[in-house]
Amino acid sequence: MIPNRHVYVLGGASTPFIGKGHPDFVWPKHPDFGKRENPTLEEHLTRAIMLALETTGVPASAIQRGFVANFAGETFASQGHLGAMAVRAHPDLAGKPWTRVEAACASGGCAVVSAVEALQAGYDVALVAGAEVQTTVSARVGADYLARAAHYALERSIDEFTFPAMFARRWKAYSQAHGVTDADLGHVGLKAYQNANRNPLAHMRTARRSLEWCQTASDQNARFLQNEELKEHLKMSDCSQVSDGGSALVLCTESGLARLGKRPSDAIQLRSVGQSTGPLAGVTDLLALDTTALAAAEVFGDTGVGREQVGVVEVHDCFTITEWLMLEALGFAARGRAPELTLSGATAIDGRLPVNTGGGLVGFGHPVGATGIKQVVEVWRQMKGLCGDYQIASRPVFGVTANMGGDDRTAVVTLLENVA
């Protein structure tokens, strides 16, 4: 979809992503535990509103409308009704209408492209934030929460970690298809790990890896489902990170712009936005996210922008294999030959089509309502040159994000562009 009304993304912020394996995150074996607590799910949100409110320069009294993306507040955090939880971030944000957007981890996604909509209706400055909180659990039962992203009655048996499972599905087709390994797929984990090194609001941070921890099965890094027909397939250095956090950026049109004192060169523009979903349990090819391929198809039709134009893409790497399907998706590459771009150098900060920047769900973090949005503000960042040691060299003029939903049930893509 090409908007009507010219959609300019102002700015925005995240918070530190945080969880098991962060120097900040309080749990038993913490100097600090018992002594604090870790933030709430509100003081994520808050957070995220109040930090991209500050970024951008704009009044809470300036937001006309909002939208909160959240997948499972009622289940980790027993808290639903988050648009009337957001508005206690700032007074001047009560009495304005506020959503809550939930798709499964493509939630933040869903709630960009309620914005873009809410644009075109007649407002004019919108605010979007994303967050969740996912580590009051266990990791059992946390796999049982997020497992309601699948069909629950047909697809949660697969395994008792439901969705590694399901990506473990893939990665054994996608190996056996194409004749790739685990010491290929590493390298997607290794540069995930190593971007998020040079960002500080990263979960892995601090957490060094090698490529042959990335590559190699151990005690440290564990094959743990329980599926024996899938469990050689997956190692946890091949997921995403359980974490919280938020996320949130302002959108306007162009009379929203002007009306905030700011011009188009301010910002980046949503030159289009794509949103496609498909029947849940519905995959029927393992080898493909045909539901992201036709949002991408969409965005690009649209503009005409080609491939080769990109600089900089943010994709929803939920899992290591997942970086290599949603590259072929997105039309970066030919089915099976993804791995040539991550072999050759292609996807890292200093390649020609840098991929995660960041460090992507597995080294930034996967809070999953706030991921969509998250995926949207680093574009931003990247563009205006604000990603400090993990700087591309040459600022983008165009920039993509995938954003997907289950087992490529919801996809969200949007092109950016740089209008400065």
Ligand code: CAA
Given for the second form:
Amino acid sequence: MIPNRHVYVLGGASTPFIGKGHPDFVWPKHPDFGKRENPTLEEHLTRAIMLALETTGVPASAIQRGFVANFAGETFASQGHLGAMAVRAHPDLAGKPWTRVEAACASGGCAVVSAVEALQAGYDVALVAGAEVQTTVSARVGADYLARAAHYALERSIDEFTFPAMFARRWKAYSQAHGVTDADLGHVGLKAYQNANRNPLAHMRTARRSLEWCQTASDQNARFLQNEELKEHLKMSDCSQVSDGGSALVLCTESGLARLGKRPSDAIQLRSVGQSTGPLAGVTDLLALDTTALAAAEVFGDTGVGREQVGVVEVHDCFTITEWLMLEALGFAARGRAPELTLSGATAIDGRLPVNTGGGLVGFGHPVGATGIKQVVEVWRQMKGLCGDYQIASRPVFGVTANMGGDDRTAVVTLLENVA
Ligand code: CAA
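Alright, leaving the form predicted alone aside, put up the form predicted together with acetoacetyl-coenzyme A (CAA).
Every chain and every other molecule in the complex is listed next, the one we just looked at coming first.
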């Protein structure tokens, strides 16, 4: 969808993404255990909103419409009704219309879509915030909650870790069809950790991983699935993190920019957004993300922008194999050819198509409701030169984000332009 009224991303921010493996994450062996608690869902949501307002210099009173992205507040944090929770962040937000948006791991992307639609309907300034807390339970219990993003009755039983098993199934099919191995896929994991090591907000910012670690199963990098057929096809280093965190963005129209005293060059333009939805439990091709491909075809078809013009990409690497499938669904590589992009260095921070420069879901982390919003924040930060140690050298003109819910059941793709 090309918005009828121009839509600008004025900027945004993320809280630090934390969880197991992050130095500030409190757990029984942490020196702060018993002295302080990890931030709550409300704290991540509030911090993300306030950071986005501070970063953009937009007063809370200027926000006309708000959306909160969250997948599983009720199960992980015993909290729903998050639109009303969000307006607690600032007294000037109270009384404005705020709504929660849920589409599993694509909640953030769908909240961006909702904001774009609200701006088409007549609002001029909108705020989109996403947050998730998942560390309140063990990874195994959390896997059961996350399995509600699949068709629970039909797909839950594949493994106690439902989503890791679903993507192990895709990697098994992909590696057999295209003749690639764990030794090749390990380069995707290595890039994620190395990028995260340069990103102060990343969940895995202090976790050092060698190529050999990412390629090889070990006691510390276990093949943890129980499904006998799939177990060989996933290691811990292939997985996104169980993270807590929040991200928020301010979006506005041209008249919103004027009202805020800003120029288009202070922002980036959202040129097009595509959303596609497939039936739960309806995956027919393990070798392709068909739903994501539809959303991508929409944004590139809408705008006529060529893939070769894109200078920065954020893809939903919920597992390492998903990064390759995403690059193929977006049209950056033909089927089975994404490994070449990684192995040639093209997707590195200094490559021709930098992908997931802050570490992606594997390295930066994956607080589910925040992820799709964080992707847009990251492209905005790269375009405006705000990424510090992981800043890419050439300032990209076009950037793409691809956010996915379930096993490619909901997809949101954005095409962003730096209108300097
Ligand atoms: N050998 C064998 N098995 C081992 C082992 C070893 N050395 N070490 C651990 N395990 C097994 C154990 O069975 C353990 O479970 P229990 O402790 O309950 O027995 C299991 O592995 C997990 O171990 P931990 O709890 O110690 O692991 P962790 O807390 O470090 O978590 C992880 C690691 C399981 C990989 C976790 O990070 C994870 O689940 N990541 C994926 C998160 C996820 O699926 N997110 C959703 C992505 S899908 C998406 O984005 C779309 C959507 O809409 C949902």
